[in-house]
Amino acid sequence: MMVLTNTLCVLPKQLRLGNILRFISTCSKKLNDGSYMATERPPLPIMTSRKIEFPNPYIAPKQAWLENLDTVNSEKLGIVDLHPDIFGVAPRIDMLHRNVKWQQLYKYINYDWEPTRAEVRGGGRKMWPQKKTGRHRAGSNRAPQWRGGGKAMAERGPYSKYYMLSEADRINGLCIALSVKYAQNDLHIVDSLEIPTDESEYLEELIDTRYWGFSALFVDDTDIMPENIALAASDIGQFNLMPVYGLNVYSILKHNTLVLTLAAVDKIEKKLLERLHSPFLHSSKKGKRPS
């Protein structure tokens, strides 16, 4: 049964039968009873343009497609401008790389533990007399060149492996990952994270749809997602959900599609622009604030 309200949901005129059907389903949400219940959307395009803080005056605004989630395929729902110097920026390697490793390192501990001479059991009496009977000088059975002794330069775990990348070199990581992803055209921005089911299905086949990928990073101006797509999340371990707060290069590196909501956007550009043209980013070498 269709409840779609004139008010809400006014079917153009001379449409074929699949376009209305295609009409329908945007403009309605279906009900547990399998009903359908028009929901609101302003008339395409919702957004032309995005004013964006510290402007470039050399470099044009990048563009993106704006889409949304509540829907299989994608519907265009405007043109977003993104900033040069976050979505912009020329590709390093080199920089990528050494995100990647401190990422991995800094929360690294080595557990490995070896005994020394000192430690080993035994080897406290001298082998033999230390001259007059034609072997070489020995001190103690313990030592390394003993089978059975102590290990010369042993592991002395554990340690820590723990070091602070500088503040430039983690703000530089940032903005060359999302221009990678840019770049490679795996980068999605949408409306918000809204689904309208919270079965693992309509993910998959979302994705599937799309071309988006094998995995999929989620990423939103908060920590509370929404309900919906939590739950379908939950069921498959190529797609994460992150708030704007724990986006890190690792996790961009490591999944082939990342998504953006609208919100996430303007609060990445807000954070990393301030940090861009604060007179302490490049007044140390070490990337800390003098003293």
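Residue numbers count along the first chain shown, from 1. Definition used throughout: the rigid core is the maximal C-alpha set that superposes within 1.5 Å between two forms. Everything quoted here is computed from the prediction, not taken from an experiment. Compared with the form predicted in complex with the partner chain:
The Cα shift for Thr71 between these two forms, taken after rigid core superposition, is smaller than 2 angstroms. Once both forms are overlaid on the rigid core, the distance between the two CA positions of Arg170 between these two forms is under 2 angstroms. Relative to the superposed rigid core, Gly149 undergoes a CA displacement of at least 2 Å between these two forms.
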Contents of the next structure:
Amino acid sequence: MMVLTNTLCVLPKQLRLGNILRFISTCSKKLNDGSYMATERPPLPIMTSRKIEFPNPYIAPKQAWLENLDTVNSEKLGIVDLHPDIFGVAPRIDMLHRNVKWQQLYKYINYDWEPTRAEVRGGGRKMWPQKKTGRHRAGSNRAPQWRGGGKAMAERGPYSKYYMLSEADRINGLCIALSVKYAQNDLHIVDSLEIPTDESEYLEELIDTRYWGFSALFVDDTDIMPENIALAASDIGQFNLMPVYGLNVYSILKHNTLVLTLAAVDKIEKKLLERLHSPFLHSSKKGKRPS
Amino acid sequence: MAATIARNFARIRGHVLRRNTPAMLFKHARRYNHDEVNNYTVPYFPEEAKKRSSDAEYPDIEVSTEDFKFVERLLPQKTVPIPDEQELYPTPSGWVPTNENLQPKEYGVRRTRNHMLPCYYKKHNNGRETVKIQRIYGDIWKLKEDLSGYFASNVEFPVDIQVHEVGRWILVRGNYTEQVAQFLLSKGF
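What I would like now is the form predicted in complex with the partner chain, since the data block earlier showed the form predicted alone; can you produce it?
Full assembly next; the chain just shown is listed first.
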């Protein structure tokens, strides 16, 4: 880090590491043979450790490669330490399901509607006398047990399925989703989202050569994405960009690969740890799914 | 949401993308210069207004963030602070810090975010009483052995202990909160 600040003393002091890396990686250049190469880069490795707040005394930090996006083949720029409470928790699948179910339901409106016996046409006449026929006592042929009758306890939409999951569960779900991605080797950390061209073929080739699967979610700490990757990903439906504040369990699980920038990792870790060590975080029965 | 962003980018492809343009929240935001509005005198005397503006030599208002520390003192803390070091332990409230020298290597029990022991007493509806130890790391069976050894020498009756290896917790049958806490403290947790 000291070497970095010395070589880039032109930059303002307040720039964070992620921004510095972002600045560096914009300097990639197209070669004559059509490939791309990053021209300026500080001596590797850029980083081999990372400061971790609220360390876990019993689990060593998880480690991940710091990679780049400005060349098709992956270059290992360094090693990043990840907090074990966020990237190394036990994979509780029930908690993931609870989060996914909540995300599907809270925006769901049930439009199912069926008529009651009062709303079905007809049925005002007593079908046969109360007594002396030997048949059952029938007052209306639109009662629920009749064919063509109304529906008892019917769905009376539109009905909102909105409920709020407790904050403890939401935070737990995010930690578990990140841990699952890390454990399955589907979590990649890059220095920045800068790519040298806005062609979608470049992004496809990059993801194919690195075996990143069919879909990828790129997460940055800001919502103003670099122009090239925004244009390149816009043509392909399964490559998506997302700021940190939009990160959610459903999207993490939906995409094959999760690509975080270093700045995004910093922000995610800071926010989650702040909530995990907050005096106001409670799990409540209120947040559970209404049965 | 990302899909929506991506789709919108597709629509404006080929045009110059706007970068870092702040959103205009109100229509009036551009129409008035706030300084001009604030320094406006009724009736309007330009000289008087000039004296009031912040560019003047002796401006009417001085912007200071000096007293904000008193506000910060009232705001709740975002994370639970680490307790200060005391001269004497246990403190008057009975709190004892962790002691790393006493801790065994095989397993660990981590304090909660409020720096308390993670053991919880519960009285069930059928009268059953249990004590649960959570946040266990490492060899949970060794911890169970040590705990049952502690109970053998400190409690007259045999104590049932349940170990949940996946959930990382230990359940003790009966109200042995004091004994469990003493055991954990003796191990330095």
